[in-house]
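Take a look at this single chain, the form predicted alone, given in structure tokens.
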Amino acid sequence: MSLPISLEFFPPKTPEGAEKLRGVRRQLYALQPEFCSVTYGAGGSTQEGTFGTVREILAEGVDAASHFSCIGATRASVREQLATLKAMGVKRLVALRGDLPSGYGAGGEFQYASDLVAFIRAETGSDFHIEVAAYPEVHPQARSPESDLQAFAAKVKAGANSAITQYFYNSDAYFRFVDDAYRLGADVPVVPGIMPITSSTQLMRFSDACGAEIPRWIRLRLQSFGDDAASIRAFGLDVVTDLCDQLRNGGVPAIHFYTMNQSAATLEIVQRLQPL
């Protein structure tokens, strides 16, 4: 497969969810992912579940990347977690500032993701491949597009190897972001993050929360389908496959799928893109 892909999962909350995710992973491993990443809850609230899922993926013979957020963390706690991950055989981290848990005051010894990246590099040298987040449509808490680009460049300067974007549905936003970042010297590979569309209500909720833009024409088409799940799924497959095709034709280094612990949509999109 000429264009590498990677997959993201979240740690399941129940034994039933864990068993279901094992089946999903077995199906998706047919795509030969370069790695699978596992998300991390606000303030590290899912750390045990994250690390447990990472262990399972490694045991299944696939490279696993642990999300790693620093908000509310101390240098001592991060040092300890890095040692745990290294002992597990993890070679790749997704370094994030992360969100504070609700009701949690400001705290911790890291203010920005770039601080975390610099600390990981200082502590572990080149032991880890460090991914960071990129926001083609601007981070929702950024003061301006320019300050957001500067924050991204700071993460790269601190030692990031590559980046994965927030999901988007406008390929122009991605290509513009990459061009602008390169002009600032942030010339690491920027991998587009792709969110399959399987539920319009879920997509609207996520997008409102994370600041991802849903183009008006997509939003209106989804609304027009009402509760017609089959039409939403068919439309979503067409839209996201076309987006991936545009990105592939534009020369992206890889594609990262936000699977939401489901396999069907990602498998279908990659099948439609063959040969990817």
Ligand SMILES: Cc1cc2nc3c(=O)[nH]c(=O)nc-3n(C[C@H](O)[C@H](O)[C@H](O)COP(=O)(O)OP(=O)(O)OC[C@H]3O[C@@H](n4cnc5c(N)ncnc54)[C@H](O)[C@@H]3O)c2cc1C
The other form holds:
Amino acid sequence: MSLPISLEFFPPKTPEGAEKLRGVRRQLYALQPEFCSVTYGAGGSTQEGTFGTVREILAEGVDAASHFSCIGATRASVREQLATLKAMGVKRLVALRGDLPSGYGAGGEFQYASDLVAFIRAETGSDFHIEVAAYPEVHPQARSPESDLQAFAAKVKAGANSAITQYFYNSDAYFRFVDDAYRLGADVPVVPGIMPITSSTQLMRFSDACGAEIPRWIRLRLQSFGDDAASIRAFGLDVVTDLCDQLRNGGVPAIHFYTMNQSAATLEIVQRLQPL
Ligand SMILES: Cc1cc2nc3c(=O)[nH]c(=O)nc-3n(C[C@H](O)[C@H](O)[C@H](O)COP(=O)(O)OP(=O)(O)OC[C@H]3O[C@@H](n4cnc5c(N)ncnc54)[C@H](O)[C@@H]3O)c2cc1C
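Target state, the form predicted in complex with this ligand; input state, the form predicted alone:
Now the complete complex, all chains and molecules, led by this one.
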């Protein structure tokens, strides 16, 4: 049985970036993704770029999901954006709270992603398939692991159809999270988010910010390679392919790749996993 994959991109900031991303997508479409998703800057800061990229993906004949964050948003602004997305033919959303850069007051009429999910359901019925975020290693602002699980279950109860996880390099955390969520009645598909390892400094920076743990042995091995990009790449491919293999053997419903708008690592990992 083949394992569905999905791909995540961020909206490019320049015309050159947009052109490069078109080329990256062309290469990645060889993997026949179930859908491609496009991230959304906090407070709507990338709305034009997000919706524009989603439009292009749909025009390329591929299902596209728009990420949608509600921090700082009002009901009226969300209603308006939902109407725009519906008119564009979008059928899938990744509904998030989002993070504002420090110094911004949150404001807005939504406190948590569960509020956004409930609002989308109330406003649009079953027009959208709603994905939400899940955190096998616990969201960094959660009061406790238990309250984070409850928060996840609340998103499912509010109407989420499935979830995509924050990236991780420890498959036990994922499987335990899924078991615990099921016990709380949150029995939707939870798709692991996979971050290919292509650069040591970039990975450390992201992981510190989002609370994803880099196991000590991976961190030390990456540090030991210094500026040797080829060794980092080769090691990263081995580690992430092994992780995907463990997840596949454990019966995950699909795999979601954080492509970082690059094609090479994702293509190589999927190729190594063949047949998927
Ligand atoms: C797959 C994926 C895609 C992402 N895409 C984007 C993107 O495109 N743009 C972007 O800006 N960010 C994105 N993020 C990051 C995300 O916005 C941040 O992690 C953000 O801090 C939390 O968003 P959330 O939707 O998980 O929030 P929530 O589910 O609302 O949770 C946020 C925090 O509040 C707590 N919480 C929730 N409900 C309650 C409650 N009732 N009582 C007490 N505590 C509660 C949770 O435990 C958690 O600590 C993404 C993350 C993932 C995993």
